[in-house]
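Quick heads-up: it's one chain on its own, the form predicted on its own, in structure tokens.
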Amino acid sequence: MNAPNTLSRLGKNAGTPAISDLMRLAFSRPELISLAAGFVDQNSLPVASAESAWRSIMADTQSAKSALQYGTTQGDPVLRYALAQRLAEESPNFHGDAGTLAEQVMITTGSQQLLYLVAEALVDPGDIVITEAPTYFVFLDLLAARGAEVIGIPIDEGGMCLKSLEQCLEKLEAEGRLGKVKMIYSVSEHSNPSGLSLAEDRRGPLVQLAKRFSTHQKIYVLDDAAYRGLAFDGNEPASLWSHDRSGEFVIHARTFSKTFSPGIKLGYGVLPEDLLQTVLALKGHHDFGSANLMQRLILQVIEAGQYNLQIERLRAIYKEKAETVVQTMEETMGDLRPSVRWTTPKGGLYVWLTVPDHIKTSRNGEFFAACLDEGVFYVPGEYCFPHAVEGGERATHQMRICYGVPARDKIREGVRRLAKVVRRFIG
């Protein structure tokens, strides 16, 4: 007898994440030029500084044994203090004490784990999460698995449109559903997928909207700042987190995957005090602490000044790559404006491309298949939209272009192949 398995509700809802399908495609067909994978530049990986940090840790027996032992659930206290100092230095609105702030910092296994833990702590089936539209599609998959209702807020060149956000919250209040809203999610810096950042003059007002509508229960703002630090000119506005003077509403998520190395798989977050212990308890159930050795390695890299040097190096690399994408799009599709248009990033790894709405860029569509035949692929834009979009609908004629992995000559060729298919489908 083959008895059926008895999956939990979460197990049944897990599905197959879109990112897993795209990664499988990339690995199974290495001849394709991938403008999809959000990986970092292979040649940028900091081999020398990682080796130096490793040797420094292993040079002393006691230091080595300490690093090779278990750590704590919240993370290495010296690393947390170093990160608190960095946060204080980059935040002109912060007037507290780094030592106190360090108690609100937790180290995670990449920022993705923090996103998962926050959702696990806050979101029950039927709860509402408000996001940008488009937004980080892996987080959308995570929320779907938890049974959340996700409402997207349109973006423009300045990121999330706050008037639409306000109207959405007012509508939910009128419907008696404001008490279901658990958080507002924003990829605030050089967004995945649009490449755009939340405008400086929208950051404080977004936090104020969350506070104003926290009448039934607190509405948190999840500030996913995975790409903070990667502005091509080195200039970025104060973070969303720094606009939360009381420290009660904003959850700040960061990672070393994009600014140093994804292989060390470390991230960190700053959490409001009333949420921290719950998230730490859940992390304890997951792994009771991220890799202690990797924490010591990144601490050594920071203290040696190598982390800042790596960020400067990445800014230069990604600036050249972004310029290559935009220039090649201009050369191959510039005459097709405004029916074909794209964002011009000022940092990060992404360009958002829009084609005429009769061209469906879906994973199983003719356009995607034609791109595969030409030897190139992308992330379908519809992955990046929740099913409900305030004042609009889920777009099916857009795509995310990532220039992280390919060399510049491959980027040029990949964009040319993509443009060839676009022109064919425009007719």
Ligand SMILES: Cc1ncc(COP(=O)(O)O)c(C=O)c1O
Given for the second form:
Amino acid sequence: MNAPNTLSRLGKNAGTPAISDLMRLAFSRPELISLAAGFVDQNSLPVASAESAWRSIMADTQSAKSALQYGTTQGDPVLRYALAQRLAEESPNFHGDAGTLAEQVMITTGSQQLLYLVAEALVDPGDIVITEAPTYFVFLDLLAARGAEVIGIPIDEGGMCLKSLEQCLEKLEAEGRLGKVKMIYSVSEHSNPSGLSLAEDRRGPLVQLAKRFSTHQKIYVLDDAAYRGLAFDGNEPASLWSHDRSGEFVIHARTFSKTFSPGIKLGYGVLPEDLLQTVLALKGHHDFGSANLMQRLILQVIEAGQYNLQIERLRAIYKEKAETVVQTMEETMGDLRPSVRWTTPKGGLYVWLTVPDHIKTSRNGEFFAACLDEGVFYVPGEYCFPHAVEGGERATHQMRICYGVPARDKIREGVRRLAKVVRRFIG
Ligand SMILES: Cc1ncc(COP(=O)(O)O)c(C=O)c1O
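What I would like now is the form predicted together with this ligand, since the data block earlier showed the form predicted on its own; can you produce it?
Shown next: the complete complex, the earlier chain at its head.
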């Protein structure tokens, strides 16, 4: 019998993530230089500190047994307290106490799980989510599967343009659709994909806009700070989350994937009180708690001082790699400015490259094919745009360049190959 399966609406909408095909490409053609994969630097992975944390957990039978047992849905209270303390220390404008804050912290299976749970808790089909344009495309896929309407807000060097955000919210109000807006999503630190952070002087005002327009229902701000900590010079402004003095509007999403190891797949969030119990209940449905052993491991790493050391190492590694990208772009395409331009990241893993708009960077376009022939590829920029962009359109002439994985000589060679194709297409 060949009866069709009957998928749920969510199952039908799930589709294949845009990135799967690029990952297949990278695995099937290892000779290509991938400036696409958003993976971390392979050589930086902290084998020694993970090993010593592991040994110290296993050295004591009682601690080993409790680490090997189930934990709680919200996560290890000692780890949550340690994270709350770190959050308090890095937030000069936070005046609460770490013990209370720890009650609002939850541990998740990567920050991706928190993004999913928040969308699950808030977004019904037809609801509106506002994002930066460009934004983290995996979140766009997730929102599409939930049937959300996504509106993108253009960015400049300081991240999301608040004037456009305000206009967008005013327009939705005039159309009587403000009641559909559930959240504003910002990849606030060294963004994936643009490499740019939300400017310090936009952080407070963004929270204020969310509050001002929360007339029908609360409009949350989802502060995806996945790359926080990775500023090359170690200086980062107070987080977007810390500008929400009342703690009622901003959901803060963090991860150890970028600052320690994606293989342990742990993240954490700080949630407003009125959302926390719902999100915890949903997490209960997913997995009733992230891997307890991994939580003990990261706690041990933090307590041993290894986590801070690892972040310092990563800053130096990614600084060099980012400089290599930018310098090579300068050498090979500097004379093509301003029709060819790129962002200069101050942290994180990404550079956003713009070419003249007649050069279509799509996956199925001639430019992408020519890059493959040269032995290099990237993430097409259009994956990172929602269908609707406030006051503009979905750009089709941009690329996300990730310098996480390749070594510096490969980065140099990859950018040279890319520049060669760009020049050929400019004519
Ligand atoms: C902006 C952003 N948010 C969230 C994630 C999710 O990462 P993880 O689930 O490993 O924490 C990523 C991963 O690349 C990301 O780039």
